[in-house]
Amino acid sequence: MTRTIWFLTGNSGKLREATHHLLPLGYEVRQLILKEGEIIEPQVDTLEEVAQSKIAQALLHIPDGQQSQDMIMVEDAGLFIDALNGFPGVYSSYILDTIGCNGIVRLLEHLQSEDTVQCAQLRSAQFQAVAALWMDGQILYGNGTCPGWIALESSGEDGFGFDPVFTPNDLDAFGEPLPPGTYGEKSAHGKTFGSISIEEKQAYSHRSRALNDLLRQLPSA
């Protein structure tokens, strides 16, 4: 029997990758749209527990809630930079919200090196990302990291929220990220995300590590 999993996610983008992932698994994934002001976002400490209390959230707007065979699949996703003690984490939609992106390169400014790998490490930072899965009562975590440091100045216009300000670092010939300066088989060259495809971005995405981490605890249905 096919099991059906309510995706909370505004992007139609993300629905058809998750769809792409778990349709060959058994499972069919639905779009869950809530209107604004019915998930509110938590003031908490970690992406697990901001992905734990959507979820909890949303399982008061699916057919039979805590009793449901049906599941729940959010995502949460944030920009934690080195220099900052991990900050904005989890609060990175409020601070982009505000400061924007040019407010995180201001926060910065001070760090700076005319060479390139020690800019960088200085520069340090991460989006991590996590794909929660609520079902039969319990939770899966999947986790996804994309290091890399930002950038002395806003470029692009591709993608959303901090891309145009962070910068990946290479990635080796498996597609896993190495330190910074250390040049891989897959290079951004320098660009920020906002400055390469989507296509290209693909590659390095925390969303899709997060997502892949979820998959390999996931039994087919």
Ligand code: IMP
Contents of the next structure:
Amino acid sequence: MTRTIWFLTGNSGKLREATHHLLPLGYEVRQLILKEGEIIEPQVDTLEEVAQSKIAQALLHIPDGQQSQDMIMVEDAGLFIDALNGFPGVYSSYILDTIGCNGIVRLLEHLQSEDTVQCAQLRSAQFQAVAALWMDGQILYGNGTCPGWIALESSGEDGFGFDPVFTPNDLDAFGEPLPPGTYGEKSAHGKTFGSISIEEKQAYSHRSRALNDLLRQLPSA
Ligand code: IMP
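Alternative state: the form predicted together with this ligand, after the form predicted on its own:
What follows is the whole complex; the chain from before opens it.
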């Protein structure tokens, strides 16, 4: 029997990506869209807590609620800057809307070095993502990280959010991230996510890493 996963997202790109991964495993992915006012973005400390709160809210909107044989998936991400103790983290959307990419660059103005490796270390940051799935009364969590650093200035027209100020660390031959300044099999050559193609960004993506981590825990339908 095909089981349905309700994916709480307004983003059709995220829906396509999830369907691509889950359909071959025997899951039907359906989009759950809640109108403004039907879902509250909680003020909590971790991405897991954000995901947990969204699942609890989504449960009120699927057929049979807690008793449902269906599943619910949510995905949350954020930018965590080491020199700012993880800020903006769970507040990434709000900070993007208020101070934006240029505000982030200004906050790190004092952290610069002629030495590129040292500069990358001083300005280190990660995108983190959590993919959470409610099934049979339990929640499974998948985590994904993309380490890199904050560029000295905004660049690139591609991408969204903090892409214009984020440069990913290189990856080794297995697709795993290397320490800042280490050359690897795959490199953005110091360019920001805003300056490389979506296909190229995919190899570094915290989101697909979180989804893959979740898939590893999932039984076939
Ligand atoms: P969401 O939980 O996926 O909506 O992400 C929350 C916020 O984190 C977004 O509004 C962006 O500001 C930021 N963000 C998450 N993932 C990315 C990314 O891949 N590139 C740029 N910004 C991102």
